[in-house]
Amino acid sequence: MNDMRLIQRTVDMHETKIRASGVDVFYGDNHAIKDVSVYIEDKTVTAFIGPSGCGKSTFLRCLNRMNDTIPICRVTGKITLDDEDIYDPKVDPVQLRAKVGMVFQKPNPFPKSIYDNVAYGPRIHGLAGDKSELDEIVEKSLRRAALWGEVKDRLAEPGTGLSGGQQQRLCIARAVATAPEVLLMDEPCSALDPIATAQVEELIDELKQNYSVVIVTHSMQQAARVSQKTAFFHLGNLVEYGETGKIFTNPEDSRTESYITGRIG
């Protein structure tokens, strides 16, 4: 009986952070995402997997309204963050993106110093009262991104001068500097070498203590290593969603099994 109570408490710890209901995405006449409903838990790594062009990145971009920047894109359905509809006209997309940070496929540091890359978001959103508070945010963010030890003596140097793996960790530091609640990562390791990939994967594992992390990845091995939940997309449909171990070892849908075993993709 005690074991059951412990299991229930563990389940309750991971509350739903984002809930999508009946989401459709259109690019002009192209129906890219078809009636997707899914919940994403807090302080959990959720992986989106599937073949190229299956809609996983498109759906990821719905979660912080990045698709708003594409004129021909139309999103219908409902997506809530902490039960607040993120597509409500009252919601400011800029403020939303401070709460739902994003790290892209290719490291894209600003052409500024390492310090200013991280300080950019907190300055825009007025998160620091003075220089010492800003210094503190920059240090904390670089520590969270496991980069502080490597750059603390060169904060005035350009972020673009770092190695690829360091640049990606700088982009992660920049994303966490605005104190987000969710981190979206769109194939964050696809441009990195194996050593840098391992460092970022280790970092993702640590980040889930503080954030809900959603990662799009082409690598099933990566999804299996870093995530607790996995969603499999195919031809714009969410085919299957559940515990990562179960999706990879005992999927319910034959399309998921075909993808996992390499027969489609």
Given for the second form:
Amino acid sequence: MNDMRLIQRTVDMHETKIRASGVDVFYGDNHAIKDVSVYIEDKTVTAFIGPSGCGKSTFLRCLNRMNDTIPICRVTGKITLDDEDIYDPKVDPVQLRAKVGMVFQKPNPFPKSIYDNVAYGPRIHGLAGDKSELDEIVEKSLRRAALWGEVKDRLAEPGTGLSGGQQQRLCIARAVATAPEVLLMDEPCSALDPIATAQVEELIDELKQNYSVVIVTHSMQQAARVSQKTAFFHLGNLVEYGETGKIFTNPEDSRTESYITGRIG
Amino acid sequence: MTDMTAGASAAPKSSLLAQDERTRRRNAAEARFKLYGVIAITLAIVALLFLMVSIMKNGSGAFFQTFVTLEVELLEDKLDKNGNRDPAEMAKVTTFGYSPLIKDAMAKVVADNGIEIDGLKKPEDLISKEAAAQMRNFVLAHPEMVGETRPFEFVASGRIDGYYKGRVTMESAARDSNISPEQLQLADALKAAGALETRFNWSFITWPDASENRPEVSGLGVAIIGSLYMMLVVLALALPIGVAASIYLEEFAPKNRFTDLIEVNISNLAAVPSIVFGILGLAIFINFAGLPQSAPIVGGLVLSLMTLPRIIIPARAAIQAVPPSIREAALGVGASKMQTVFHHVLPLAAPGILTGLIIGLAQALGETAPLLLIGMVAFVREYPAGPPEGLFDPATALPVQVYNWTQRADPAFVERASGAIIVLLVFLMVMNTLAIILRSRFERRW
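Could you switch over to the form predicted together with the partner chain, since the one displayed so far is the form predicted alone?
Then the entire complex follows, led off by the chain already shown.
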């Protein structure tokens, strides 16, 4: 098993999951993303960094078409998931979002029980044939989100009664439960304390064995800790994209260097 | 200004134990504001208490009624001359045929109890004119009873009833052509003999309306059924249409000039005087669609139109108040728009929607003006039939009944009208309590 995974991993490092080319996003007249081209690898953590308002969240939301819900938002260019154009008119965004899960900045569990929170996705997608299968998915997802031990005795209690860090891990479990291929995380730790942050980061590291994880973060330390690839956005442009180690130690662009060293942002 | 600059360096240290001028003024303003609030609340409570007490004082009498019990001999030669107990034949005897029996029974009870009152005329006037009809209905339902003597409990006439409720006095009776002081004395004598009593009267709620000169037997039965039917129609129409409209407008409709126009117009409709909806109902439902006048279905349709904007506005507000993060969460796990709305948004918005709905219904229940225009102000003695067909039968409504009774001359109707207001208020209170219970039951915290 371990050997297989190691071999697989070396191969997967080069497999591209999402490829964006020439993406522009407009909010009304505001040109929010300018001609961004990026490829995101499978089983890798990719971090988007950059100052506030630089468009990293906007770009992240393009990847599962969450921007569709904003009426004035317009996306041009091409984004493919496994070489399929996700903005093709034939694509139902609902199906896409089952494949590309998302965790939001603020923990937003449903005002339902912990169990129902996790079971909701599998239920609407018909992933479980019966109750025991569903129980299994819920347990597996909660374990994967490192939450099972804390909540296994109170699955019927409301998810909103958990602490902030637990809520965020519940949201991750909820996203994982639908068995996505890509997991998008929009500043998942910005509302958490350092201990919860460490737990979530650990989790992200584990998740990358199964998923392609894209994380938007304001914390450069976090990007350096969890990611293998880093993209630096500035004023709607993708300034630099590459190996995390290289971006943080030897950036090519002067703007990246200024941001990392704290001179802009 | 100069003081300040000078004082900055040399000002004596201020003490926390003494309030400075600014703080004093600020605290005084706060205390004044609190006082205004207390005064406003007190005024409101006093006004409410005054209203409640005066309605209760005037209206509670409507739930009590004076009854006279008489032994009546059902004479065969008056009620069934041929003696073959054929209901069709017996039905030919009108209420005029029964009046003499009551007269005789009254004379007998006066004689039996040894009551002697000088100048007593027409002792039978103590009994309501409705008594003959009551007896006739009984006899037609039980033909075999003819020839027997059995006790009947009759409603006393409105003036006698008023005498025991303090509305009629010996002095006023002397000036009244409908009642004489001697008759009041007779009533007292009968009360002493146990043949007359004043007691609680459920019939006020069940009887239909009665004519101008029989206030003692008028009731709210038809009005309550009419109001109930209308509320059913409003609930069946306004709830689904209102909720669907608000969900569509909030969640699905594109935001453009057209939807803006609709939004403005919904707000405008909520402000349209209700009588205008009555004219609309008259023109569309009665004159154009040909629905019957005075029917609860038309009343319900008109009230639905009136209530719709008043349901849509709070429902939209409730849907808007659901945090967008819940919608994003649902969309993020791959729920469709519709699943998001029905699984997550609607349950969270339900308490607000329900509160709006029940307040809308309560307003509709108390609405009078549009009903006047579609003929629900008519005098209706017949109970409407059961639900589906009954919606097309003539009926009145509670607030219209109040309006109707306040216009009548007999002072007994003032009491009836206040009694009807009590019933209406009880209905409203029940609905509002329901709204509060539902709200707390559905409320979820996050």
